[in-house]
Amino acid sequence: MKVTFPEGFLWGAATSGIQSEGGFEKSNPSIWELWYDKEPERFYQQIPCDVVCDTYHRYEEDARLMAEIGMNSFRTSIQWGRLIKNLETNEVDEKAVEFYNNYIDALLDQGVEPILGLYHFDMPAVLQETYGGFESKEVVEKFAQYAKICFELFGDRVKKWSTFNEPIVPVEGGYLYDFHYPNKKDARLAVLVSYNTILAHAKAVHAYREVGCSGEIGVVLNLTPSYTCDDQPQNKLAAYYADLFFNRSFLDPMVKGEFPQDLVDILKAANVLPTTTAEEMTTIKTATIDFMGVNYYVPRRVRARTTVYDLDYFTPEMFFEYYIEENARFNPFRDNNEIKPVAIYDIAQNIKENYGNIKWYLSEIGIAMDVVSEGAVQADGLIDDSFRIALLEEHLVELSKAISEGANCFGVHNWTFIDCWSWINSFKRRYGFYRLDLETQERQMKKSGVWHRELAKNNGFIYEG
């Protein structure tokens, strides 16, 4: 079966600044450096983000390697704490400006369109410790000012921007489930940080319009469809609640400019609703985005609770519980996470039917393996990650079907270009088209890199699955 995509489709990969650049010559460490200093044992093999992929020094080499595997676009992020030298006065670090200018130019020279994000979980540590990060309106204003500086410095060449990557994740990890700093378990703060993040996004969108850049601005959301075990009303309601909390909580205000009333009512009843102003609500409502990035990895399986909720603070799990689908497929290399390619189709349908068919792209999709499962370099000079290729093709079949039925999708970015550092999991899981040798920094191509080159060249592939 021939699987094709629209003309001008974006083929590329994604990473973030903090996961790839390394900490060299950075004015302000992030919460990740701060947390590592406090609790290095929380990080897999105690690997911090100080060197990672060394992109700070190797961006020209990497741009060439991107072109070699057919990438015509690449998403990464600016590090707030690198670009802004003085976070009180917004004085920029000239070395950082030079680095990002050179990085952008190197990508463009290789025919790779840069898509830049403003925030990828990397709150400057001093803003977290001094103000509480996005617990504070002060930091909301600082983010808007930082965003404007980015647009003014780089908006002449960067034509696609995203304000936040997966904004719900720092809320979950930092304020509900303890896998991000500041490791609080406080529903009131979780909701406050969510609201202030949405407000910061809106202010950044307005700043982009004020600067008058000729490109587009959007946001990257991790959208995870919620599936349930049967059509019983209580289980369908559980799936509704999971979608409400984990998808619509950011999707609705960032795309439609409005908060779901059901969610507002639940949070008000739980006494965790933040104080808002009419001016803030207008700012959010009028912050119209041009496109959306969608990150997808695994589905969510939920049902009505069969056990008593036993946490002593509010979380979404009050309204449902997770379960494992008996006949599902799982990835043995990533915590046995479920593999469900049709979720891509379902996401596309949801966007088309409920969100005005806004222009979007698959900003992250990745199949985790590890060094052992990928194995050594083969006789042909490649690393055999055929498992990854087969699953990516399954997902792309579903995406192509959705596009043929009218989904407004303009590209696919795989996670990731080179194996990169991944938060407390550091390099436990590998996703790249190139393997990273942590000792030598050598980049070694995998079979998926050759596959991607042909995919981009042909704007599609022959599916034999």
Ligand code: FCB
The other form holds:
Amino acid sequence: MKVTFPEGFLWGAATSGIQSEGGFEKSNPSIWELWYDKEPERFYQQIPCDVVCDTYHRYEEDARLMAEIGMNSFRTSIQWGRLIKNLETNEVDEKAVEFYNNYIDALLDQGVEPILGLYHFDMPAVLQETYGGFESKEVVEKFAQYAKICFELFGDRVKKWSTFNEPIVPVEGGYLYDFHYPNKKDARLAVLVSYNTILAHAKAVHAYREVGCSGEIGVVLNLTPSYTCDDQPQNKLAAYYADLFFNRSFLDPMVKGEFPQDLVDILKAANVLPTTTAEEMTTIKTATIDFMGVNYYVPRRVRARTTVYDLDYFTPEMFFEYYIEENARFNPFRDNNEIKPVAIYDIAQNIKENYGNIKWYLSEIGIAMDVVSEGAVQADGLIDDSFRIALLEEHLVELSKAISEGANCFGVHNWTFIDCWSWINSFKRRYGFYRLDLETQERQMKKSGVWHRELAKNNGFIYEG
Ligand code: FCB
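Take the protein just shown as the form predicted on its own and give its structure as the form predicted in complex with the ligand.
Let us now look at the entire complex, which starts with that chain.
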């Protein structure tokens, strides 16, 4: 079967600044360096984000490697703590400006369109420790100012911007489930940080319009669909709640400018709603975005609670519980996570039917493997990640079907380009088109790189699965 995509489709990969650049010459460490200093044992094999892919020095080589595998676009993010030298006065770091300018130019020289994010989980440590990060309105203002500086400096060449990557994840990790700094478990703060992040996003969108750049601005959300076990109303309701908390909480305000009333009612009843003003609500309502990035990895399986909720603080799991669908398929290389390509089709339908068919791209799809399963370099000079290729194809089949039925999708980015550092998992899971040698930082192409070159060249592939 021939699987094709619309003309001008974006093909490429994504990473983030902190996961790839390395901390070289950075004026302000983020909460990740801070947390590592405090609790290195929380990080897989105790690997920090100090060197990672060394993109800070190797961006020219990397831009060439992108072109070699047919990438016509690439998303990364600016590190707030790198660009802004003084977070009180907003004085920029000239070395950082030079670096990002050179990096952007190197990409453009290779015909790779840069898509730049402003925030990828990397709160500057000093803003977290002084103000509580997005717990405070000061940091909301600082973020808007930083955004404006980025648009003024790079908006002439960068035509697609994303304010936040997966904004719900720092809330989950930092304020509910203890996998990001500041490791609090506090629903009131979780909701406050969510709200302030949405406000910061809205202010950045307004700043973009004010600067008058000619490109587009959006946000990258992880829209994990919720599936349940049967048609029983209580189980369907559980899926509805999971969707409300984990998808619609950010999707509705950021795309439609409004908060879902059911969510507001629940949070009010739980006494965790923050104080808001009419002016803030207008700022959010009027911050229209041009496009959305959607990240998808694994589905969410939920049903009505069969056990008593036993945490002593509020979390969304009061309204459902997770379960494992025995008949599903699983990825043995990623903690047996479920594989469900049709979720891509379901996400596309949801955007089409409920979110005005806003323009979007698949900003992250990634198939995790560990380095042992990927194996050594083969006789043909490549690393054999055929497992990854087969799964990527299956997901793309679903996307292509959705597009043929009217989904407004303009591209696909793999997570990731070169194996990069992944938060507390450091390098446990590999996702790249290129392997990273952690000793030498050498890049080694995988079969998926060759596959991607053909995919991009043909704007599609022959599916034999
Ligand atoms: C996503 C994040 C990204 C990366 C992948 C594996 O949730 O956006 O930074 O860590 O997971």
